[in-house]
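Here you get one chain, nothing else, as structure tokens; it is the form predicted on its own.
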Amino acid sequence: MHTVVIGVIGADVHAVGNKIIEHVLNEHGFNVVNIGVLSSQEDFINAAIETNAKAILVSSLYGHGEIDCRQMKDNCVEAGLSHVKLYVGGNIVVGKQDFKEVEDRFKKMGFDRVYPPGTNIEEAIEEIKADLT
């Protein structure tokens, strides 16, 4: 069973989606460490270190995920977590933007997978399982 850290980054408080993600991951056999809402990069990184997590799943709904996620991969590497997979999803940018461009920017920031608003968590589960095996 793989341990994954999930949470909502920045000044975002969308707790319902976070709980749904936790529930579905648990159903699929993941050990979920949910750090909740209003979480900083440091919160995610510390939880990953403390639990020996294999992945960090960052959620954002309020549109400022791009700002909140800057330097996250670098901060993970600095903390000794270069092996940890990074996922991000939700409404992660301000305004309507071409998702392919958004995805490219996040991948350049070091995220392994980037999910647009409305992605079914079941769809992401299969990719996460494949990435972690």
The other form holds:
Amino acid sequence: MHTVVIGVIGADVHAVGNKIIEHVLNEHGFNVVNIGVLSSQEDFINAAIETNAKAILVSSLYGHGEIDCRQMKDNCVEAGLSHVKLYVGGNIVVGKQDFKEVEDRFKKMGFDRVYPPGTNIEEAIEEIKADLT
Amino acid sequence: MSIHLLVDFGSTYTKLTAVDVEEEVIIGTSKAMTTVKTDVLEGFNTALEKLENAHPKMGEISAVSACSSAAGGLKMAAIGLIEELTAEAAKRACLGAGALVNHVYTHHLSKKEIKALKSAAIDIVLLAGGTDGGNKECIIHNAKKLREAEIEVPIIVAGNKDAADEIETIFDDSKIEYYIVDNVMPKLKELHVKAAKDVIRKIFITKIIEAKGIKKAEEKTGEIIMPTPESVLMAAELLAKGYEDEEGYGELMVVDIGGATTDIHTLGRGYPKRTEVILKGLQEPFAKRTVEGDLGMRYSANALLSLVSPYEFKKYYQYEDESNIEASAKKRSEHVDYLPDNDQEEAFDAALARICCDLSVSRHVGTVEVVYTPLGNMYYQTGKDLTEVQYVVGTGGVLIHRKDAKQILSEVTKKSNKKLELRPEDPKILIDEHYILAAMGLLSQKHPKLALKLLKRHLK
Ligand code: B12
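Return the form predicted in complex with the partner chain of this protein as a structure block, the form predicted on its own having already been given.
Starting with the chain above, the whole complex follows.
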């Protein structure tokens, strides 16, 4: 069973999607550690260390995801989590921007997969499973 | 008449409390110097004689219960993975069991840390790390290091259950005495300290008491059932929660200022009192104890002085001639049974007590932090919100014997520049005048309702 840490980063309180993600991942046999809304990078990283997680799924809905996710990969590497996969999804930037550019920027930051607005968690699950095995 | 005798072998005094269980009254209390260096029973017998002389009609003693903090109390080291998570959970388990925790280690133990641990004056090591199913590499590494170092004190393993079998193999063919119990943090941020606390108490009763030369007392007192701070915490919990139809006082705080340490106990959930405040961090125990090893009236007087600037100290101590400050502190740390013999020395003690109270409360209470976000200010709370605590109970030698004890305890509500600390705002202050808190914790094991009634009657 794969352990994954999920949560909503930064000062973001959008809680509904987070609960759905927890539920769906559980259904699909993941061991889900949900740190909830208003979580800092440090919260994600500490949780991943203690629980020996294979992946971190960051949600950001309120538009400030890019600021909140800065250096997250570097911080993971620093904390000994270079092997942990990093995913991000939700409405990660403000307004309607060309997603390809957004994706590139997040990939440069070290995220393994970046999901455009409107991607349901179900759509991502197969990819995540494949990455982790 | 049925007398239950309660005994507390303290670091300085052996204190007795006699309770008439049928009449539901405290017959009397007495104390004598603790005599661990020679024979603990000497001190006990002296105190018992005093008690019997003062109350010749006391009658048969039908039961005895004892606790102890003599010979340095119970000292532990806590090891975890992340400082704010399993290391903190391990530390809280130790504190809740009545131990003093001067050594906390995180991540992989280094050679230097192992060396420090080996030479430290500790009685038990608590080894944690990883949630159940989580990280086990770190705790296994640390177990191997402890084994290589041939740590001589008992080791309690309370980490990731997936690592248990491997740790068992590591320790099995060694001389290490070890106990594997439930994880102190089985799920992220979930505190689960009961199993660890129970085994700490078991080791305390069976081993530590013996090692510290207190075992002999058991000829007279029966098994010494727990460390004194644990009985204080139990009394406080009973007083907060109530028992059956006897109501409790609700959220409360106990401030115990001793010669070497200051203990703060709080009973209550401590959840945020305002909706816009978000709670962060590890779950808080309902009954929480913290101990400050650098805040005390005698052994720690020097350490205490180094914590406050001379300017700050003068705010507590208004004597023109301050040349004696260092000398007064030194006198106290060298003569731990020193009692002030003039006004100036009285004032000095009062200053020390106020500082103990202020700083230890400051370290115990939760804090609110403002986080400036793109969407304006957000408030995060770590630790307990104690602003609505109804009662603060003062105990410990200094407080009990001073007329100005309540003024000293008013430091609890001090605001000053620390406005983000969630201290009690308007509590009622009570003093444990007859020094019965620990005794009532002991009594509560058999007669909880009576212990509660006596607490309510005698804390004033
Ligand atoms: C309800 C809501 C709120 C509620 C939230 C209540 C709560 N506690 O949950 C309240 C009123 C508090 C709120 C506030 C704000 N909101 Co709002 N809110 C919404 C709304 C209408 C619905 C969100 C929702 O619950 N959706 C249903 C869930 C199931 O979907 P979801 O959250 O998108 O999550 C799914 C997917 O995104 C995906 N997913 C999410 N994370 C990840 C991660 C990975 C790795 C993957 C694969 C998938 C994935 O899977 C989830 C489950 O299927 C949306 C608009 C919308 N229709 O989406 C706006 C919206 C998210 N909010 C928005 C904004 C701007 C705000 C505010 C800043 C408004 C303001 N100026 O005050 C504040 C921010 C407050 C804060 N600090 O977070 C914008 C964000 C715009 C942007 N990013 O460019 C939106 C899109 C509205 C809009 N069109 O403008 N909001």
